[in-house]
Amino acid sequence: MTSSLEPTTTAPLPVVLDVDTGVDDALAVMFAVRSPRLDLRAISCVAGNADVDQVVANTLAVLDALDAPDVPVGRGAERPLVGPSRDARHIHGADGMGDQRLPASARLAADGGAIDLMRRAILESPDPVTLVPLAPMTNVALLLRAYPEVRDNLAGIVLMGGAVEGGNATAVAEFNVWHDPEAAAIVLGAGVPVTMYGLDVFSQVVVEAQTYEVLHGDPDPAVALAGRLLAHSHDVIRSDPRVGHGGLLGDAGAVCMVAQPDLLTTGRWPVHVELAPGRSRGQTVVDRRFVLGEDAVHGVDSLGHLVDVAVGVDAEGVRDLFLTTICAGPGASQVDDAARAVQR
């Protein structure tokens, strides 16, 4: 089995998001959009960071502040496979978005949801697909389990979700996958490569103060929006020891990992989501032993499926690449500066 994150072309690669935005959702369709290594097909929006209307609002206002073309977006699924849904709106905002207010957009939702979107733009790509899920898993679990066809055409997953250390949702539980921990369990199933760009690495990669700054002023819509939602998610997680001083990419840093695979550091290991009730539900149990342990040894089942976990990022390698892509538009100099000035 191959990594879902060894290119296998210099065209740009054809993507499928699956987003809850959110914040960083917002930053990794931005970049997206704009990486001229990637090719955006389409983008599935699940309930998650707040409600799926609003997902599927905040994205489609997203597209409009990059003055995107016509990504179809499509609506799906608004709760987990079990259980009630249950947001993040104390971190993303009351719109999900940093309170940001953005104007309504006059674009649509695809007809048909997230689902049958996501089949089309899978099977009628010519080069196979690489899906990106940044949300709960249930519109992919989903897609996986009425259209397993889709499998021939996927060149991997790479999931932003899970944790190897520690959780953010509960002690032990990453919230994309805490949210919906049955669905997670049928992505990491499936059959197709699977590269897990977790907690461990998702808060080494910041943008600086002094950099975000320079983008509130910038002429170019969508880079105006990139600081502000940085300095967002800086002001929510300022208290966190774990992530430098700075504004956290999140999201966006698994997209970039797409673009630029050799800066991410991955072990292939089992991997088993936990789905019985109580204080372990929806952890990520990585399995990084070398030698046999006693379960193996007794004949109990093995723990998990096969998974390229991130261990490790080139945190400015991923800030830079981020900070030129976005800014490939209007103002991008101003930006570079800042940028320049940090890395001095």
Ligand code: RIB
Second form
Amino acid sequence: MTSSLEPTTTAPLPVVLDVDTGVDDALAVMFAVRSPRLDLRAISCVAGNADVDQVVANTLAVLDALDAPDVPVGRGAERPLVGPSRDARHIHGADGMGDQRLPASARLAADGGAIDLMRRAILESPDPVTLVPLAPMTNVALLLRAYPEVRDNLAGIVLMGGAVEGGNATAVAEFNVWHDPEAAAIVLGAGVPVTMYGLDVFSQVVVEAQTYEVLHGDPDPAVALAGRLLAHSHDVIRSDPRVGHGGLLGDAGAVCMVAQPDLLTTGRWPVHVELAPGRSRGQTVVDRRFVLGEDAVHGVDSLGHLVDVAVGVDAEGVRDLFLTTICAGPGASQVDDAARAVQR
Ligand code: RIB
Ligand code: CA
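How about the form predicted together with alpha-D-ribofuranose (RIB), since we already have the form predicted on its own?
Zooming out: every chain and molecule, the one shown earlier first.
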């Protein structure tokens, strides 16, 4: 299995994002739009952090702030494959965007919905596309089940989801997988190379307060918005000693991996998604054993699907890549130098 993070050309890599914008999804969209290494072909929206219509509105508003009217946005699933939608507004605010009250976009989502938009964006790309789910994987599972032929033009899937150790939605499950475990299992087992950017690395990449405060004053609305979103993220997670010293880049880190894979360290192991009802539902069980276990010997349980699981990240490198990229966009001022200076 080739890794989904092995760029083969220096041309911008075609990417399609699937989002539940979302404070950190918004940061991810900013990076994807402004990175010269990426060619953002489409964004599909799914229920997760907020309801799908709010996610569409937030995504369009962020694209307006980026002056990126040409990126098509599709409205996808309103709820998981099984069970109700359970949002994360206690983290992302009532509007899903840290209550930034961005002006509503005049744009509309693409006709035909998210699944068709993803299908067309992938099949019409002259080069293989990297699909980047940053949300519950309901849309991606539906795409792969309805149009399996898209796998022929996918370079891979780089997803934010799961964890080797621990959870956030529950003690053992990460939100994107927990929200729709069946969809996650379908995606992992679809026969496309998958890189799993889980909580183990997601939680390490922060922008310190003295830096994001510098962004607040930037005349570029997108840079100023990034500063406010990072401040919101920091306010929400201050109680977590692991990440309390800054605002989480979150989903944006997964997109940075597509642009610069050498910032990430992965291991290739079987991953199983726990589907049984109960406290462990939605857990990603990463099997790092070196010796055959009795489960295999006695045929007790099927092994999971081989996945490139993130176990280490150059957090400062990701932070600097993100800041350099978004601050170099149109309208940015000298704040990028100030931001980097403060980081040292
Ligand atoms: O668990 C973190 C993930 O859940 C992030 O993608 C966040 O935006 C939410 O979707
Ligand atoms: Ca997300």
